[in-house]
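Consider the single chain below, provided in structure tokens and representing the form predicted on its own.
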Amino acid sequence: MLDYVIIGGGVVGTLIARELSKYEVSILLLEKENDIGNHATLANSAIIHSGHDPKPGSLKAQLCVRGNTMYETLAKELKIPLIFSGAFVVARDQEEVDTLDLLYQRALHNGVKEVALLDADEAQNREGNLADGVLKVLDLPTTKVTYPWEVAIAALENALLNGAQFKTNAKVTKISPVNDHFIVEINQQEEIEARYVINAAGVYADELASFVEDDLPYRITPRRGEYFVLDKKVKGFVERVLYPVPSDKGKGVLVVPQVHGNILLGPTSEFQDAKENRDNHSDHLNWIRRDSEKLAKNIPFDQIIRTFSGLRATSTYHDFYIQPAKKHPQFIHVAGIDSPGLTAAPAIAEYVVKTLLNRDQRLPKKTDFNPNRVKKKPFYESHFEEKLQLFKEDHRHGHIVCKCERVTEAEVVAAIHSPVASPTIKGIKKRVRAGSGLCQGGYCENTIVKIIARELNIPISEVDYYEKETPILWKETKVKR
């Protein structure tokens, strides 16, 4: 039997993994796409909070600003990337002036550190291509902006490196109490038993946590943000996340300058009732254009590259629901991880076992936890010496594979047989941005195609290019005869 059972692989999910193998007790994580980080994890704005929206006394309050201080060390343990871009919120009117104000006093009472109230001015010297006719900005030096799937990834990574184990590919379709453990069903095939079920699973959290509540006391109904991701010719053009005075509809479209030199425009904020649903709509994309304009100038609408769409797991709670089953306390809520979700996930897994596991277990703690990640510099930042060394051990490095991004054919191997790996076309995208560039996968693509079809030993037909059973190929139209 399993100590613990964690549900979902995305930020959250993976940092309670992580966080947990800090102690001798097992632990699995499923998740149900065939690789990590595929559903809100993959799709937002990559901002690392302030803390300075949050309601005063909540938990979204209370863990976003802790998440924030978290951040430095997991950037050097895990080797993610950190842009320390501060933002500036932006008031256009007086009453949104009046509401700046009163968004300061909040941050300060969150306990956000270097809040400063800035006039038009001074704002307009810091950051150039500001918007005209801004009259006041709250400005939030401690924001920073990261590259999320990377930080799932590396939680993994380094729980794997320390004893914890997961499963792609496996929907949870049943969650039977069983006296004092769980009767985990996948894929209704196979059963798992453990002690503790960790409920980690964003926009579905509620329908798994129907199988042991029944008065649940939350209901998710997802909500989609659109995007536009500006090529990293731009990068520069901003320096700071630029955000507008927030509405009943969220923080608003933002500018976000990216770790890699892109930038996000975005995100739009409608509810639905589907959970699957991430299409992109023109009227909505035309939205963002009208509203980023309001806090910049000179967008370069020119070097758009691609747009996409999430889903945000918001709840009817209004709050991070983080809590013990009522009936069956050893299965753990972790739901409504909706904004400020990926800011306050390594303190969502700190509170999740410190608070609400440890506190009465008394976990025992390993002595040799190892916190730091390995991870190899890109081969296009090595020095030149140091390209010629890789190059000797690997003459695959010499094989440029994806030109906008850099990206070696050593790499991408390198990249399919990583211990969380995702042999797929989007999965190399996450791990070594090939078709992350402006041509958006059109020369490297069916490069790429080829060498996950050889170091797989499979046809290329059966490469997928995200999902399982998504292959780009089906059949061959032209055969030699």
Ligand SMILES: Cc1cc2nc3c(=O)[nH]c(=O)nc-3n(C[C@H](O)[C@H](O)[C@H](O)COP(=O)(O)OP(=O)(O)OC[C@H]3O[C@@H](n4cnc5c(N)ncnc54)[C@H](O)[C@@H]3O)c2cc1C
The other form holds:
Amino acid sequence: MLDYVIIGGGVVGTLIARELSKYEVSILLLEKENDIGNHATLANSAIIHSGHDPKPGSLKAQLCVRGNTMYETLAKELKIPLIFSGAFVVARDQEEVDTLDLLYQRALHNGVKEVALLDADEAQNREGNLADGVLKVLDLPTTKVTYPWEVAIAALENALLNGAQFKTNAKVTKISPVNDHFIVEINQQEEIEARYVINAAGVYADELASFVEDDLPYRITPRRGEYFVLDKKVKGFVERVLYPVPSDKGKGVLVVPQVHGNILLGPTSEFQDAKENRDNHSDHLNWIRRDSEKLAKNIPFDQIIRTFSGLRATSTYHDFYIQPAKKHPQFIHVAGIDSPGLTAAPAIAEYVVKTLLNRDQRLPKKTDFNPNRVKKKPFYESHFEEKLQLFKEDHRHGHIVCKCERVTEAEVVAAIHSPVASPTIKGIKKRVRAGSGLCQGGYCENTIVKIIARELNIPISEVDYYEKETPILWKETKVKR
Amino acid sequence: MERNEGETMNVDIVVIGGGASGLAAALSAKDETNSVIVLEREHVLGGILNQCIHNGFGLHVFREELTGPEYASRFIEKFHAENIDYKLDTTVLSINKPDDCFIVEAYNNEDGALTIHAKAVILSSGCYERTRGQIKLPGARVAGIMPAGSAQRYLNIDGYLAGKDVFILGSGDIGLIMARRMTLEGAKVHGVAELMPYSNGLTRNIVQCLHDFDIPLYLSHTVTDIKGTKRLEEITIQEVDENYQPIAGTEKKFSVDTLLLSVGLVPDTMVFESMDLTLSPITKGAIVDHTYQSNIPGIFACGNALHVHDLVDWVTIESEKAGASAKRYVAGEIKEERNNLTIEPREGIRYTVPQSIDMNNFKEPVTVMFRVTNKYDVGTFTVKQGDTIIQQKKARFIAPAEMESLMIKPEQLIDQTTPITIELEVK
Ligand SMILES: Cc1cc2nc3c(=O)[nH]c(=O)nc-3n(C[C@H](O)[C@H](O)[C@H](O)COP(=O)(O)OP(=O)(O)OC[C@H]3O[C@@H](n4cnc5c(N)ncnc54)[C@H](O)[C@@H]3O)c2cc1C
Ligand SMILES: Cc1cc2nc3c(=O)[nH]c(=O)nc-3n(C[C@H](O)[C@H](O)[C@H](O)COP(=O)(O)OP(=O)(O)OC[C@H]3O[C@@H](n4cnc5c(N)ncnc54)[C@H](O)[C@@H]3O)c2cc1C
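Same protein, different state: after the form predicted on its own, show the form predicted together with the ligand.
Full assembly next; the chain just shown is listed first.
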């Protein structure tokens, strides 16, 4: 019997796994995909919000502000990229200026540090490409930007280091409460027993929760957000995250500098029924163009290299729903984690473990918990001398696989054999950035397919693009021998 | 082998890329007095030609029809006969000029980091293909969508076919060639859609690759939806109006597992990220004068890294000139100080290469290559300085896909300062 089963390998599930691994308990994280961090954690704005936006008194406000302050330490321990970009909320007419003043009060109320209102000149001085016609700006220096899926990968790697376990390709298909524990069914085949179940399944949280609770106080109504990605050549176009004044439709389309120099334009906001559909729509992409020009001028649209979209797990409860189930309190709902879920994730993990699970402090603490993840400095970040050293350690550092992002064969091989690995084209891209650049894998994909095939000893026609059974090639044309 | 030392070398001319362009440039750059090295990231020389196993190469340079690998091997043999230095499996990552020479940083499995000090650099690194993201293709993000050139490489070099039911977006040459190639390998190619009202490929390729195989070409059409859960299952194409917006009610659906994109090539100038190389917003390659020298003295560009070519013959001819210029530059025969007279595209002309003539070094006739903006049966190219016509040339079957050229001679110019313009007149 396991102590804890965590369902869902997004940033929330993985950080809960890490938090729990500070105690002498057995932990198993289950993820239905062939990789962790493939859903909301893969497709979002990557912003560590300051906490100016959530309604005062809500769990969102509390955990967002707390999460924001936790990221600095988290980034050091887990070696995840974090930029201290700051942000502007931009007001363009009198009505928006009025809302901005309220937002300023709200930020203070929520406990956001260093907030200030700036006039147009001051704002223009600090952010050269700010759109003309801006009247007033809310300055949020504590806003940061991270690399979301690396947060999840790093958190899980660290949890594993401290004794947790995980399984991918493991979809929870049924949960049956029995006496003092649960039987968790995986892929309609295997059964696992656990004393506690933590439901961090993103948009599927309501479906899983229905196995243990009849009248759920929430439903997940997925809300899609679409984006453009600009090439990292545009680095420096804006220093800060630019937000419009929020409306009842949400935060609106933003301009977001990313940790590697790219810029995101988006997201849109569309409710939909399907929990999987992550298509892009031409109309929606056109809205992004139009709306982003209200925030910044001279946007280099010719540097667009990619579009994508993600689904927010917005719930009818209108706040994060983090509570024990009523009839089966050993089942913990961690549901409705839409924005600012990435920001709040470390605080959510802390809340779940410290406030809910270990309220009476009876969980035995590990004496040898190691908070630090070991991570090699990537080749592209290394100085010349360090590169020579890398080459000395492994001569495959001399083979540049991806020229756009400067990734070496040694790094690809290391990613294939890493503790939280996913040897697909996308899995490699998520870990070493090969294929994230200007040519979008046009050149390196061919080499990476061959490296994966070689390392796994499979034909290249069996190498998957992303999910299980998504080979990029159909068949070999010539029969050998 | 000792593998821990980063190696440093001094060379007169570094050539980045060993494709058609790099080979021709190196051959004409090398003489007894200088040293030249070619750096190529692949395991073989020849570049993109290696995967172009169809014929149609060399009609101008050799007056015979060769396949890509045959064309390449003619140059590779000469290259070896001249004993020019080269390194394979070697990727150039950056170029800088802290002092008076260029520092080229390259990597391979044997030397590790290679630091080369050079007097001149020839950029002949070819181009890359535009991808789904750059054209903002809507719909599901599934497996089975790939640039046509990538599919060509998987098929012709690696021996793997990308899919069995194929649609092709974009009528660039690679897409056309792949329509035929995949059909011959047993795939069914359901059609080719092109956004423009005319094809972007060479006429001969439309005939030989589509018509001969009954593959429909949908002009003024684009892909407006992509469906599938894991692998591509269905695409929708729609006719577009004169503003390239889809027209409702014209949807056609195709059940396919593969969508190849042949939607344009972009010159690869990535290694110059850290230098202020001036790029043309139209060609996306360097802006050069008639010696193929960029705004940075000592940096020359040619082949697909300069502007995208559809015929290798023009690549060869252009690159020989760039190589010869680099040789003269290193020998001190090109005057440092430049006096550029610009060549400006006007009505009907999209771009020209070169974009200027350096009057301080203008002695021989200069070939100007250019592309038009639209398709016409007949027309006249007029070269002017101000209002003075200095040359006219009649042409037939004018199309954006076919590169045009004309020659400007020193004695034709009326003065040294009035910009040269080229325009297209049609009836
Ligand atoms: C467009 C968009 C923009 C956003 N921008 C920001 C932002 O800038 N800042 C911010 O703080 N937040 C942002 N968010 C919110 C943030 O991304 C999410 O709150 C966060 O990623 C949620 O993480 P998660 O782990 O709960 O969900 P997910 O990452 O979706 O993880 C849930 C996991 O559960 C798995 N799963 C589901 N069902 C099962 C099952 N039956 N068995 C096993 N596994 C299962 C899924 O496969 C998935 O991997 C944004 C979200 C979106 C969509
Ligand atoms: C599919 C296709 C079909 C064609 N069909 C025809 C035809 O029928 N007839 C015809 O005449 N022409 C045809 N062409 C055009 C012609 O073949 C090409 O324009 C020509 O071969 C390009 O030569 P290049 O040297 O400029 O580029 P490439 O051949 O691409 O060479 C560039 C080289 O640079 C290397 N390189 C790039 N970056 C680096 C770096 N950083 N470090 C080291 N090395 C690097 C690359 O590996 C490559 O080998 C076709 C082209 C294509 C793509």
